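Just the one chain here, the form predicted alone, laid out as structure tokens.
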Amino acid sequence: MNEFSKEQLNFLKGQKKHRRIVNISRVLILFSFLFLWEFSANVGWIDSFIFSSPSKIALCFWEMVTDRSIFLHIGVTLYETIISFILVILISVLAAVCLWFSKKLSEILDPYLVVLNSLPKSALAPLLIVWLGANRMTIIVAGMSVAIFGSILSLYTNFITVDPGKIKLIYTLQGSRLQALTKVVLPHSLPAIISNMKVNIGLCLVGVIIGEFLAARNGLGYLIIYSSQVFS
């Protein structure tokens, strides 16, 4: 078994020290912010009725835990977010594949996708309620609308930037376009798909919350709106 050299041990110690400093700094920043917030509310620097305080938030959260109402709202929002996230991933991958297969189709739809992606998604929520009604499907669609167009554009852009030499090699070996997709494009784009998933889960949550602001009787979005109306 090889022993570590002195330089390697010093390097590892430096890495451990760096991670420890980073973790401690993160915790200190969080607790400093919470302390300043609580102190400001208690001494009257800020209006605790408007801005609340960490202690009041913790007390309210504990009351909702004891009566189990918080679990209902979290469960509803989590369910709607997961459904919209799964649909966004499936639809965006399939759409990007279709655009990659047909250059003419991609040229036709590209400006529409860009415009749809640039639309303010919060403005679509009232229209979705009119079109689909105030139900759970509307909230799921609202969650999808925030992420889906950007996801399609991002994945398609990644598909067409795959090394053309590798695709040409597939065709030289008498491979089909489907084989180029499955053997080169999709494996090469897997990191991009995973990166899209990381972004889309947050965007879907934002979209679901926006939908719950307007068309829900439970969920975290409904809870936020209700609490802001009664200042609780």
Contents of the next structure:
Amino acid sequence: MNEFSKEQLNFLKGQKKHRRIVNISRVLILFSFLFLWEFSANVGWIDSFIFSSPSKIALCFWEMVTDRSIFLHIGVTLYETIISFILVILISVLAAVCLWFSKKLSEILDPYLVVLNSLPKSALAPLLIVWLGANRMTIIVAGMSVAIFGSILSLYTNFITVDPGKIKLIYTLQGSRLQALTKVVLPHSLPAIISNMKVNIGLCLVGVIIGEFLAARNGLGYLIIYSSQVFS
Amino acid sequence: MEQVLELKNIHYTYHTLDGETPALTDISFSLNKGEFVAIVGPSGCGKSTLLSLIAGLITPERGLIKINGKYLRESTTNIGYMLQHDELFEWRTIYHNVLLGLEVQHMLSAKTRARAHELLDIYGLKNFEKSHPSELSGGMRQRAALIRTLVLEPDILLLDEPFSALDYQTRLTVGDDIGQIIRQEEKSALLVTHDLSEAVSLADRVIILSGRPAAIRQTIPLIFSLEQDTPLNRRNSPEFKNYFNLIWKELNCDE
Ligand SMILES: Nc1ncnc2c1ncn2[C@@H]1O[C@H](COP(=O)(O)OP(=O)(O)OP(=O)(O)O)[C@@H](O)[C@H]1O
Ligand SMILES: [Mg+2]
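What's the form predicted together with the partner chain like, now that we've got the form predicted alone?
To see the whole picture, the full complex is given below, headed by that same chain.
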């Protein structure tokens, strides 16, 4: 087991180099992004009132760290994001499963999902406040609203790309449609569900922060508005 | 002789928005216990449709199907259906692929697991139990798919061109292999194939279908005077060519 051939060692070396390049590139991309953000805010390509800039955030962050209030804000945003993320995943998997079970339902709802998905959700945040009041639920709903329709659509689209031969196989084994779901569709879609989760955690954060811009006394969104007002 | 499968005056038509496609007209035949019957016919004539009907995936428009004397709907006989493609799941190991049917039918037990191991061992896949399908050759995958079907102990086997995805040489060996396996396990089998020499070397009887909508054109019993009736010996026998030509002529008689 410990005896590696020269080729294997070369292969391992190659893999190590590969990992190093990946890691360095990741860090590099982060820094160039921060730089670009700062730069474009300073030059005025983007409105720093809405978008803020890394230096402003850093300054404010330091101030908040010294008086410890930052931890409250991060905690609140994190909490709201995770709640809306979990709800989005649960609801969209459930909805996609329902759509998959009923072709009729999916055909009936398809245009509505497409329209709902293409609505500018951030512009609807003020409406949410009117409907639900300026509370935590509004912010969670705002976070969900950004992600949920796209999530349902992409999951359902993935569900129906399952090879029909594999579903036929389940039927030839005298399986039910529920078993086709659990034995074929869900395992087939697991990678898609995971990549969907990766997209959604970001979208939920965006939605939550938009909600906090408008309807919160704490949280990171509130903080960004607050700091841009203080420094600009 | 005991009939395990009987079809009487089966008609089937596909309906789509563009119109209807009659696929089968007035198909009647039966399959005896332990018999191996091959079905040949032009491409697209309705062979897969016929197997889907027998497997109960679709219901005939007219006619009746009896299995072991009972109507298909009430029958509890296990029918094994081997599809044209192996349909092994890449997210499962070969062993767990083989267990799929048992899982679906809630028949997983120490005994059936042992049987799965035994079959994998007998048919040369013991060392690949933990592999994923993509690590196996086409012939091995086909064998795994057959074991997935056999582990359910089916009384009737339906085989839909199970070897057509293989290259010629593998097809010969795997075809002979699987033919032998089915004879060893004393299954009654219905094999759909494009390959006349496959039909002649494996079957007891060949049913020739006409073009779409398929009707039975002729049934040819295959009788070989061989001491050891194996697919390979059949290929080398003088009767082989005669049967081949007979079926070939019958298939192409209206062109
Ligand atoms: N789901 C379907 N809807 C409509 N028409 C169909 C459907 N499935 C098959 N057909 C038509 O029915 C005919 C018979 O199909 P089938 O798959 O049984 O043929 P086959 O003999 O198995 O063909 P092949 O040799 O190519 O496998 C085909 O001509 C096809 O066009
Ligand atoms: Mg076919």
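Numbering follows the first chain given and starts at 1. Note that the structure is predicted; figures quoted are calculated from it, not measured. Whichever C-alpha set is largest while still superposing within 1.5 Å between the two forms counts as the rigid core.
When one rigid part turns against another between the two forms, the hinge among Thr172, Asp67, Lys104, Ser32 maps to Asp67. Here the chain moves as two rigid blocks between the two forms; the smaller block's rotation against the larger, from C-alpha superpositions, is 27°.
With both forms fitted on their core, the C-alpha atom of Lys56 sits 6.7 Å from where it sits in the other form; this compares the forms between the two forms.
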